[in-house]
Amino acid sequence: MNKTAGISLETVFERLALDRIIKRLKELDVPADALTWHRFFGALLLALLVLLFLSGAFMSFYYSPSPGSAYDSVDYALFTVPFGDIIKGIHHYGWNLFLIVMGLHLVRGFWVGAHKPPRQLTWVSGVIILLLIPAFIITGDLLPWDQKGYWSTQVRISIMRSVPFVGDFMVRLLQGGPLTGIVALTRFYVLHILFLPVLLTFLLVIHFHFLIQRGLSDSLSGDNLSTKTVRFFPVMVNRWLILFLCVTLVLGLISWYWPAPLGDPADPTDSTYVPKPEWWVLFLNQLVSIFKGPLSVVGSVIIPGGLVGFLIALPFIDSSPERHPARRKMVMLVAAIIAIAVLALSIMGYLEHHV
C-alpha cells in the first residue's frame, strides 16, 4: 500500500472526497489507439497547452503591465531571472507549434471524416477552439511592449476597425481610447492570462465531453484497432506523461540555442516602422491588402467568415455516412481549392513582406 507521511494514498483521496473519481479512472477503458504514432495530435496538444499555461504564469510573476514598465520586466525576465529566456523561448515556440499541430490535427479530422455523425458537435466544439486561439496570440503580441507588439496591434486595431457595424465598439472595447496605452495595455493583460484561458478551459472541457460521448473516430483502414482498449490510468496517462517530458525537452534545447525574439522598446511616435505579417496570418493579411476602400470588407470580414462559416457547418453538409476520402469527392475538392488559395496568398505575403 502508497503511503505518505505514515497516512495510506487512498485514506487522502477519501478525506479529499477524490477516491470515487480515482477509481472511475482506475477502471476507465480507453481505445488503444487513443495515443499513437498516426493518432498523436490531439494529446501533443494538450500537452503544448499545459506547457504554455505554466510558462506564461511564471512569467506573468514578473510581468508589470504599464508602458513604462513592461518592456523592463520582459527584458528582466529573459536575461536576468535564471533560466527566464528558456522558458520565455518554450512560451514562443510553443504557440507557434501549438498552431501547426493545430492545422494538422484539424486537416487529419477532415481527412478520415471525424465530423461524421455522431461526431458532428466534437467538431463544432474543436472548431470553436481553433478560433479562439488566435485571441491570445493578438492580446500577447502587445505585452511585452516592444516595437513589433505595438505596431502589429495597431495594424489589427484598424482593421478591426473596419468591420461594420461592430468594429468602432470592438475597437473602443479592447484599446479603451483613442490611443494604445495603458488602458489597452492592462485590458489585453487580464484578457491574455485570465478570461481567454478561463474561456478556453471551459470550451476543451465541452469538447472532451463529446469526445468521450461520442468516442473517436474509426479507421480507415478498418482494422479495428479502435475496438481494443486499455487502461486510462496507468496506461494513457504515462503514454501522455513520456509525450509532455519529450516535447519540454525539445522546446527547451531549442530555446537554449535560439533565444526568442525581443525588439526595441515600443515608440508610439515612430511611424516609419512597418511591421511584418507573422506567418500563419499571411493569407489574411494579403486578403486586406487586396482588397481595398469599399471592399475592404471582402478581405477582412466576407471571406474569413466564410471560411469559417464553412467549418462550422461541414458535418451538415457532409453528413454522409461515407468516409473515405476517395469517395467524398465533391468535398474533398471544395477543400483542395481553399486549401490550394490560402497557400497561394501566403506565398505571396511572404514574397512581399519577408523576401
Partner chain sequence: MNTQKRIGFIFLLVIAFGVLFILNSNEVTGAAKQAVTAAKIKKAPTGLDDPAWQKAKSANVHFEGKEKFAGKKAAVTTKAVYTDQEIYFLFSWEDTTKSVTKGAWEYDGQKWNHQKGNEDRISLLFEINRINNFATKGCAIVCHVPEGAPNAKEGKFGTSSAAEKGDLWHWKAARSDPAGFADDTWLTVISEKKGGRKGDAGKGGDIKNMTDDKSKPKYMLAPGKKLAKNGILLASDSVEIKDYSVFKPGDTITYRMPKMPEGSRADIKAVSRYANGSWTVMLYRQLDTGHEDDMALNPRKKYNFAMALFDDSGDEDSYDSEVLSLQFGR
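Take the two forms, superpose them, and find the largest set of C-alpha atoms that agree within 1.5 Å; that set is the rigid core. Residue numbers count along the first chain shown, from 1. Nothing here was measured: the structure is a model prediction, and the numbers come from that model. What changes on going to the form predicted in complex with its partner chain:
- With the core superposed, Leu46 shows a C-alpha displacement below 2 Å between the two forms.
- Superposition of the core reveals a Cα shift of less than 2 Å for Leu314 between the two forms.
- In a rigid-core overlay of the protein, Val342 has its C-alpha displaced by under 2 Å between the two forms.
Beyond the form predicted on its own, can we have the form predicted in complex with its partner chain?
The next block holds one chain only.
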C-alpha cells in the first residue's frame, strides 16, 4: 500500500487506471508530414467545434425558448450579461468560419486524394458531417426569434413542404404542428443543443476512428517526410493548443469590435421583411431561381442531390491509387467545373440579394 507521502503523478494515473492510455499517448508517433500547414484545417475545425460547444452551452443559461421571451432573453444575454457579446459573437462568427474551414478541409482532402483507398470511409464520414451542418444552422437560426430567423425559417419550411408526399408531414414533425410557435421553437432548441450535437459527436468519433485506423494520407511529394516521425505529445498537441488560442483570440476580438447581429423581434404580420439567403446557401438559392416551371425540380432536387451523391460516391468513382492532381485530370476537371459553378452562382446570388 502506498502512503500519501509517496504519491506521484504516475501513481495517481495508475489508481485511475489511466496509466496505459497515458503511456500509449506519450509514445504515440505521427508522421512528420502531419505538421504540413494544410493538414491543420481538421485541427482548426476541432478548435472551432470546442468553441461552438462551449459558447452554445453557456448561452443556454440565459435562453428562454418561448416566442414571448426568447428575443428578450437573447438581448439580455447579449447586452446585459458580462462577456455576453463575446460569447454570442464567438458562436456566431465561429459557425460561419467553421463552414468556410470545412470547405477548405474538403477541397484540400480532394486535392491530395485523401479519399483514395484505404481511406474511403474517412472521406464519407466527413461528407456526412458536412451534410449535418445545415441542420444546425436551420435549428439555430430560429432561436433568437428575430425577424431574420423567423422569416428565414418560414422560407425553409415551405421549401421542405414542397417535397412531394412527405413534405407536409416532415414540416409537422419538425415543428410539432402546423405553426411556427412555442412547440416549434422548443423542438428547434432541443434539436440544436442536444440531439444534433450528440449526433455530431458520434459522427466525429467515427471520422476519428477511420482517421486513426487508416492513418494520414501520404504526402504528395512522396519524399522522405513520411518516414520521419514526431511525437504526438507534445509536438502535435502544442500546435493544436496554439491554434486554439489564436482562433479564440481572433474570434473574441472580432466579436468585441463587431457585436453579433440581432435584428428586430419577429413580427409575423410584417409584410415588408424580406429574408435574404445566407452566403452558404446562395448557390442553391440561385439554382432554384434559374430553373423555372416544370424544370424547377432540376434546380431544387436533382442538381443538389447529384452534388451530394457525387461527394459521397467520390472515393468509389475516383478510386485509382494515383493521388497527384496532375495525374487525375478528368476528375479534377469535373471538380473544377463544379467549383466554378458554385462560386459563380454564389456571386450572382450575392449581387442579387446583398448589393
